[in-house]
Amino acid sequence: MSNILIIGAGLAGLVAGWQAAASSTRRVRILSKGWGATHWHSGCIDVLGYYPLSNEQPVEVPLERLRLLIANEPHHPYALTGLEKIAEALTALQTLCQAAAYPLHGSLEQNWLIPTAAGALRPTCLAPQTMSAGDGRSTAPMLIVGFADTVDFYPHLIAANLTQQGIPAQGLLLEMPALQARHFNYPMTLARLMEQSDFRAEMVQRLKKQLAASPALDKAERLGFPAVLGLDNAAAIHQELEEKLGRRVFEIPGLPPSVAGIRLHHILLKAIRQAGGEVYDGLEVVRAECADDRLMQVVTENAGRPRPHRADQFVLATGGILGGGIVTDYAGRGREVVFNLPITLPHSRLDWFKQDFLDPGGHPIYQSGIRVNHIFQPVNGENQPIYPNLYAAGTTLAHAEAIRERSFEGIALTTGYTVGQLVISNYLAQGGNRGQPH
């Protein structure tokens, strides 16, 4: 039996598990049918990139716009956590990553503008040290370096689009024999090769030769690579490349799987397990059982037979519509997949989407989700907790359009951090200190 059971292993679930395990001697367990958005997001922490949604200019100072958002939208997840908790969660993650030799730089005082694999500039609050030299607020000339025989990274396209935005950039495709010997080379392939000193040495040698042969390329003050500079030693590899190439180096996040996101995933997994928590993937929670209006256990589908998992407190972090935690049907009905919790949803399917696909205000369907009270307990139509021992975190929460706001990771981090601490304090207040340590 677990004292705390968390369902979902995306950023919100992992952060909640990290905080719960680190804050107590209670037994904390995370169940998930698979890994979450860390594997397909950029590896940065977007707190607030656009607000109001109709504003086409990215947010420069998140702190200022967060104050406005909280004042205007009292039901938004950020309004429930508050500014102090947002800042605290960011600092805690930065401290954890610093200890893991993978620094995250940034603050609520200023957004970075990080290049994407399409050559756009996206606002983000915290960026890995391996990406920060690519900040679009600087106009220092760039050389975007890709690799022949790889997929989904086109340096000349990126360079052309950056140049259109006032950042002088050129593209270069580097040929590497180790890649030519393979039929397909994906980001994880490159990341593993980058961990090999021989591969890096050859890459540096070939790149230096190209720079020396072209005065135009040699003018670049910073070099952009796909975000594949290693899985376990990215910061050290990044530093090594800067020293050997004699100029700033930065990564550009691309299409999934996200190597940079997987790095954060690994750091959180390690922190949870070191604190005594347990994480299990491949276990899909299909239903819950309760007694006297209190959750008693959830049931997972296994290859052999259904398996029950009892706990005292439960945290739901399965994601919203985009993450599969909420599903809809042809008739316009929606439901939460584990506890069948009520969700906010436009009454008519005709109101789910705006007529314009790129409507600057976003689409109402993506603000659908679970309504919670001030301590993140899902509530019914009378604003009463449905189960006193159930909490929710992450993008399964209602009243935020995380993709359009560029707040996806910020909401997941902040609500996961808050709920991870809340569930422990509430559990102990209800007499949970009699439970067995893990």
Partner chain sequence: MRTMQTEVLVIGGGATGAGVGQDLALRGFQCVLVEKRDLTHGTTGRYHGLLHSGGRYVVKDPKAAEECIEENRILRRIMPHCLEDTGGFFVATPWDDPAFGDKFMAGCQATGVPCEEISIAQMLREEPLLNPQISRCFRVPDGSADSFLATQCVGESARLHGAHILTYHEVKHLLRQGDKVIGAVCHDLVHDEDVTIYADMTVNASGAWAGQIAGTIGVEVRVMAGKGTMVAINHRVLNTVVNRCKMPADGDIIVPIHTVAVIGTTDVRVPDPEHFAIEPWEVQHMLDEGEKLIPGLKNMRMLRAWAGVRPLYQETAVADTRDVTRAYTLLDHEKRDGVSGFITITGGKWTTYRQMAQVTVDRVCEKLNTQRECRTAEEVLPHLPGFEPHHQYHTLGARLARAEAEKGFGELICECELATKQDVERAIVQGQAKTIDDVRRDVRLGMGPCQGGFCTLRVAGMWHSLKQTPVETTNVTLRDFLQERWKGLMPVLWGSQLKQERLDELIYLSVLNVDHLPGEKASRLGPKMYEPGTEMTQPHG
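Output the form predicted in complex with its partner chain next; the form predicted alone has already been displayed.
Left out here are the partners and the other molecules; the chain alone remains.
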């Protein structure tokens, strides 16, 4: 029996679990089918990158545009959390990461412009220290360094695009014997190699040789690498590289799996466990059972038999269509998989998509999700909470185009944060202090 049971271990579920566990002595448990989008995303916290969506220019001051968004879109998850909670959540995550020796820099006062593995500049609110030197608002010349015998990172493409956007940049492919000898060189293997000091020493030595041999390359004031500079010791590794190479070093996010995202995932897991929370993956929640309109337990599909998990309060953070919390079928039907909650969905499958993949307004289907009230309780058509002890957080919430807005991590973080606190305070207010502390 848990007091608080959270379904989903993406950014929203983890943050909710962390907040709930940290702010009380109640028993908090997270159940998840697998890990979430932390393994795919950039490793930054995007809060608002483009708004209004038709505007091609990136948002410079997220705070200003958030005000506009909240005024325009009262149902948007950010309108439900409110500006204060957004700021608070960002600060809380920064504090946590700072303590984990992996600082995240930034604030709602300005967006970074972080180079991507395609050579575009992505507006983002919080960037890890390992990325911030790449900021595209500075025009200090760059050298983009990739590795031969890998397939995910193309320094010359990145450099050409950056140059085109006014940041002088060159590309270089480093040959590393350790990579030549291996068959698979995917981001995680690179990150693990980077954790080894002899690999780094060899890389520094080879890179220095190249820099010394070419005045053109040597002009670079900052060095960009794929975002694989270590896994759990990234900030230290980053600092060591800056010292040894004598220039600023930055990471560039690219194709999944996302090493930088996994770092955040690790930090959150640790925080939850330290606060007494529990996280279980490999448990797919398939249905729920209730009594007197109150949720009593959820059921996971396990090897051999279904297993019930009782709790007082439930938080749904299963990530919508991308996370698998909402499934759709050929007939144009959609379903929330655990509680069978009503979801918003365009009327006909014909209205799900726009003709252009990159349509700035996004495809209507992806705005479908769960409607909640001001305290994040899923509601029915009459705006009444469906269960008194159920909350929802993250990108499963309706009324946002998180990818077009570049608010993907921001929505997960801020709603997870808000709900993690709300669920505890409401629980205590409902007499939850009678529940047994662990």
